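Quick heads-up: it's one chain on its own, the form predicted alone, in structure tokens.
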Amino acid sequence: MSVNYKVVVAGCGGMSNAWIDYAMQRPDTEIAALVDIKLEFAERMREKKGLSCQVFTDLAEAIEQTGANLVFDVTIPASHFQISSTAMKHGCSVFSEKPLAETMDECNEIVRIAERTGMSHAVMQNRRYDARIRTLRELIASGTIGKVGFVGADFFLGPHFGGFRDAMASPLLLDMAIHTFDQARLITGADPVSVYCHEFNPTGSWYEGNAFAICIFEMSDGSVFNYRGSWCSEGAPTSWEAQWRITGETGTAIWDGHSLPYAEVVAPGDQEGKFIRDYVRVDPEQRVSDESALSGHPGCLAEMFQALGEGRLAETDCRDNWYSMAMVFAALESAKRGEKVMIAELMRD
């Protein structure tokens, strides 16, 4: 297979290992360049992999001496904006790590600069692409618990990372629901309408900022969503996928994010006058498909490639990704007004 994609990675730090190795075992995809502000890390990062390209510390100048096509943004979220437009701007799609930028201002340029010079830009959401959320979607889907009208998930970890964390103003809800907030899209195929926000930082927490977040979202299809997240619980610790429930005309969802979800329906039969009615439990076959055989960061970007390759948007592309990441920024913008913030609001061009 000839080369279709010369790529040129911006940021080389440790996240970069995953992107690099995986486009490195693809026949069609070339890394023509490596980018970082300190041409040491590029240099190093070259020599580790066994790579032959050049090195730069200026992405427009990699992009113009290679002439690539694509670009990896790898980088910390604040330059997230300055990479992405320079790169469509220069012609190269983008396929970057989330969030899609650090500011809602800057999402929506980002959002803008795609629509204008029709270059692709994808974010990574890792965490879509598990067979277990995947199954859970068709589940919802295929109507198995009637319309949705409840969506509840629990995310209560006690991580200590240290570092700049600790010292975030609410580092929750900027470094990690952007997940859940994305997750909970793709379950109910349902964009996010309006948000009221709580956040606070209780006893015993090691943050500075708010570790802790109370949110609930009116949702397009009518229902609503329940986030209750904590960085700062000790003990009885969530999956990192949250745990869920999700409640239809006809039944419950249930996913503890480890193993496979399941569903109790209403039992069929005559149950007129039942005080509390029978049900019958639902297990589903675990879903297994192009878009989610591989999982995480692979799975991501394999679906990124064959979006680009068929000239569609990818699952992920900015223009669905600027929806979930509203919901992060809705959320804040509430928490600090007290009151519920339309999501529409932060999305004006």
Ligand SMILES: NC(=O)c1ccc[n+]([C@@H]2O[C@H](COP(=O)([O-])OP(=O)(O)OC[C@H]3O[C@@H](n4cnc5c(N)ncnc54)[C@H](O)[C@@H]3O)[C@@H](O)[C@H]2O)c1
Given for the second form:
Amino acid sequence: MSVNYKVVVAGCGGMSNAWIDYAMQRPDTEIAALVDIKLEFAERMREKKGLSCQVFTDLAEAIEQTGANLVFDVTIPASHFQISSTAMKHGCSVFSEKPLAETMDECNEIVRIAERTGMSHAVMQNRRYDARIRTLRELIASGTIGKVGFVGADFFLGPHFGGFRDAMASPLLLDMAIHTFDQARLITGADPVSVYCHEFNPTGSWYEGNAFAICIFEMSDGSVFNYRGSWCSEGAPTSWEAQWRITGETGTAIWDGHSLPYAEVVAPGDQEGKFIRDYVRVDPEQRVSDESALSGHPGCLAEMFQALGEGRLAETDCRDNWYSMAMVFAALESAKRGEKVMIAELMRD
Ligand SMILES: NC(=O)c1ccc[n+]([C@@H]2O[C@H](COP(=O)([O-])OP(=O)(O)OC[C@H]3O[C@@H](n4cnc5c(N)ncnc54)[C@H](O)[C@@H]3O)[C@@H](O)[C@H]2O)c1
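Alongside the form predicted alone that was just displayed, please also present the structure of the form predicted in complex with this ligand.
Full complex below, order starting with the chain above.
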């Protein structure tokens, strides 16, 4: 098979391992260069992976010298705007780690540059690529519980990261909630309209910033999405996928984030006059049978490459991810102002 994609990998830290490993097993893809502001990190990665590509500290130079057409942005969030915009302006498509960028203005500008240059820019939202969440989405989309009215996600964990997260002003909302917010959009197929958020740091928290947030989103289908998230809760942890309860006109879907989701719906037959209706349990078939090969990062990367090959936007294209990012920044804005914030206020063309 001929090589269609010449990739420059920007950022050679921990996360880049998964990206490089995935690219190396694609026969249509060649790693043309590794870039890191610390050259020794790029050199070390080249040696670790047994690559023979060039190494650089500057992305533009790497693209110009190798003729690359695709950039993996696996740098830190503060660099995502600079790396993405440089890559697209140099004629490269971009596959980027989350978050799309560090501020809403930068997210807006990345979307504008993608539109203007015609380049693809897709974002890693690995938690979408999971057989269980796809099964839940199908359960909802097929009308098992009727039209959705409420979506609740509980996320309670107590990770002791140490390092930069312990000192951030809003570690949970900025570093983690993007995943759960993006999952809510996948599950419901709805986009955010407004949010009220209360962010706080409860007693006992080992973070300097706010590690707890309660958010109430109004969604475009008229439903309400309630996020209760904490990174400072000891005991009885939820899954990193969150724990979900979705209520519809005729039933409720439950996903604990560990096993497969299920629903409980009003039983068929005459239920008139009953104080509490009878319910039947619905256990859906797992939607994707061989998910192990395509879950997480490889699943999302496979979709990004497939979309590029087919000349369509990837499921997590920046124009879609923009809505998930707006949920994060609108929640932060709401917490700051102490009032409800309209999402459209932040998503400027
Ligand atoms: N999707 C997930 O589940 C998940 C999990 C962990 C991390 N991430 C994301 O992956 C990204 C990288 O995280 P990490 O854990 O590998 O961080 P890291 O600090 O280990 O690595 C980042 C690397 O980027 C380099 N770098 C910084 N600025 C640069 C620039 N302008 N040009 C070139 N190189 C630059 C640094 O020197 C470092 O080697 C972050 O955006 C993070 O949020 C995603």
